[in-house]
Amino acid sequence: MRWPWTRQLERRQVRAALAEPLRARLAHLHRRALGAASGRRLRATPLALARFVAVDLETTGPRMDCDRVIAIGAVAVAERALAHADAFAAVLRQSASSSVDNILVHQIGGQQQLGGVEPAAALLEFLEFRGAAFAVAFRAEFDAEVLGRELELQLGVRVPRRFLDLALLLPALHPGTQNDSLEDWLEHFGLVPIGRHDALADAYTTAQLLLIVLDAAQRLGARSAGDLVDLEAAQRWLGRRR
């Protein structure tokens, strides 16, 4: 049996084991970007000025309850424009490489996995890159769950998830289609992905879809980032995800 406070104690122990520079950066980040006040400010930001971060993960497998993060790719969309220079990519160092079948999916070889960036440092750098922005993904519950667990294991923190799911927003803003998968939506809008199962390439594709969502949302009257959050929440409550 695990007591309710067990995980809190475990997170505290993880934070205490971090190198002092990482602890200091994490504390600064929490004050600046991860607290409740920054979330309220973000919701109030006009949609035309808001910064979002399209995120994609490559993992050791498809199970959100136990699989680990191998690579993170992220691209910013700020002021309704894709910021090509505002991007992040990292391969997290693994204690053992993933299976051959898994490597064939994401093409991150065993040596590359074993020689990746120290996980705590990579995850902290990603959090600094994201800042207070909403993260955006397609079928975002997987990314949110896996990333959230990795942050607890490596940094000992629980951060606000602030994820928006394009699988909810796209059918809300473009109703009447039979689109279900990411590939369906890309074909619907005539978008050609620059790569698949590469974290940064998939994040770039997600960012392109986000631009379409932002344009449609503003045309329908959305004025702030909070309006987009509320639209996604309404779709989730109605069970209208495709």
Contents of the next structure:
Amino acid sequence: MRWPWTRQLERRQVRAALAEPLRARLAHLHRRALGAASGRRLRATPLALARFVAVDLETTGPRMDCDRVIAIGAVAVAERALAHADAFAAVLRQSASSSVDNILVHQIGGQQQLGGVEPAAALLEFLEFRGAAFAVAFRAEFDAEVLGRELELQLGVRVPRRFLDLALLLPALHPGTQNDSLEDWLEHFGLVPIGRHDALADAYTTAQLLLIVLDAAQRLGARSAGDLVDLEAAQRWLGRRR
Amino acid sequence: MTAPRLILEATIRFLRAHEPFARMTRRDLEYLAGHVRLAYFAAGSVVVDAASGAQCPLHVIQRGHVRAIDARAPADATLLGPGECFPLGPAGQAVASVGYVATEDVFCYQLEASECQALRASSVAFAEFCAQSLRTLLHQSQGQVRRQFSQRAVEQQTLLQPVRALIRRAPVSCAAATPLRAALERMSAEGVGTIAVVDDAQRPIGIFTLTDLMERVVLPGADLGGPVSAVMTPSPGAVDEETTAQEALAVMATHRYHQLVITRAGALCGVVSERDLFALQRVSMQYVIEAIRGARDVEALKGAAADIMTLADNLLAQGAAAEPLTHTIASLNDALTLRLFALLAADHDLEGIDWCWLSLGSEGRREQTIASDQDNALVFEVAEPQREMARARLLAFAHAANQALAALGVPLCPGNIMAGNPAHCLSADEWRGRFASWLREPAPEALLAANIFFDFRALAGQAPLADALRRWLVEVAPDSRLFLRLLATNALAAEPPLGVMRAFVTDDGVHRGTIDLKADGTRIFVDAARAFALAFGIAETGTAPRLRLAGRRLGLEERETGAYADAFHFLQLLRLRAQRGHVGSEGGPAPHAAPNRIDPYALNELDQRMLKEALRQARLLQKLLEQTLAR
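What I would like now is the form predicted in complex with the partner chain, since the data block earlier showed the form predicted on its own; can you produce it?
All chains and molecules follow, beginning with the one already shown.
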């Protein structure tokens, strides 16, 4: 039996075990970007100025409740453009490399996994890269859940989710299609991925879809990032993913 | 933060497929790929506003098409596709009056103006591109032709083929003991200059040539009854039939042989001379001219005419520009025609007649392509009573000349605009009357047919006759307002096949998917230049010189008229390439029925852009014409 305070205790232990510089950076980050006030500010930011971070994760498997993060790719979209210099990629060092099947999907070999960046440092760096921005993913639920758990386990923090789901926003803004999977939408817009089964390549494609979504949202009258959140919520309430 | 490698690589891969990025260094491309932002524009949205000014970022289209619209000339929209950059004015800066609109969903890489500046400072290729003019693009296009066709030229060059392919006839040979007289009789009977001396197994042991006859037989007074072995060159240069022509040439050069004996398994199978081998090397201009000068009959001239084609092919493959290329073809054809006349003159009595052979149309402008047919006429001057007699004699000569030219591969004019037609073999007075009636009472239809006469140039005979006619025309034409306006209107009838939805508007029907480079391209320049020349009293007949002089009259900048001339020459070059089967990757000559048609989308990307720009220049020129003459 795990009590809520058990987890809180565990998180504190994890934080205590972090190296001092990491802990300091984490505290700074908390004050600046992860508080409730930053969330309100974020919602009010005009769409044309807002910064979003398109995220894709490679994980040890498809299970939302127990699989771990192997690699993170993220590409920022700010002021309605995707800046090449504003992108992030990291492979997290694993204690034991993930199963062979999974390696085949992600093509991140055991050697590379074991040789990746120290997970706490990589995750912290990602949080710093993301800052107060909304994260955006296709089927964001999965990424939000897995990433949230990874952050708890490695950094001992719970961060606000702040994920926008393209799988909801796309059908909301481009209704009347049968598109369901990411591949469907890529084909719909004629987008060609810049790489295959790579977190960064997928994040880049996600960012391109986001550009399309932002343009359509603005035409529809959306003014702020908060309007996007509301749009997503409405679509979720409609319960339609297509 | 720097861009991750994967993004850099993907971007560089894309950029490398386009000019000018293909020529930029890896370091500069990394800078570019690392500093761009990718932006999205839905169909119909404004990408760059006309008013955005010089601080506007440079856009490189990654996907989709963008239309550039000049507010001063909204009809002149240009369609830009993936890999193309905008806004780029003549000095590499945005042109204030031009706006850019996405015609479909578009992704563009954007580079901020300050970073653009940094890149210009570091990359010569990029700086050159920004200071873009048609000239740079033209240069690149020629470079591409060079690269593309040097391979083809190598294949054509038969120097890599085995020397056996050069053996023209069975060798003439004799045994060593054969009396010299019998050997010479054999050579004379067979019409050869060389006889090989062989042993019982047909192995070559010596060679005797007509050159040896002088030094070894005639001058020393050798006995004609003696054996040929006494005067032959022993152990002649011999190579196996599988040796390449290249190696054979090297053997000859090293040992100063003029002939080589070719063997198969050691036995004689042929003799090739230096000349056989040298003919394989590129046909040079000098060579062709000498061949023309040395031709003794029409038959020999046919060979020279074929050589002109080969030469044109080679020059094209070497990336020659259109102007020198068409001039070369024109001057060689002139030389060919002059030689032909010299040969024909022997059969025709033209004593006492002052005549001048006039080249008309493209020949008159020195802009012949390979598929040009004959357009010519005659002007003559005799005392009035002898006129009809003189005409009859000239017509006989001209008719023979027309037929002989046709035999040399210059097709007869389907409209019968040839010197052999009594209607075009006129005295100087008659010509003046004919031009005067065109000038005074012009009819649009008739003018279309008359166009080519205004491009006349003296080719053979008494050039002063043609010059006097030109002087007179230059004097009277500028005052013929109605005539000039009709001429201009005719030139405005053609429409450059630039599209609104797609880059080019191709034809339907028989010529589906193609555009006519002549009717909808070069002719616009030619007609406009002619109209200007007649309006401004310019005696020149060439399109480019006419445009240059007209531009000076109109107070245009050299750069502007230069752009017209470059566009015209590019279209000419495309025509030549189409006619010689150099367009597209398929090779093979264009169908004879449509030598000026190409599928614009089969061109490589750079040429497509050039073509677009050239056709846009045609449109601008039409506008200029409309403003100056058609009103």
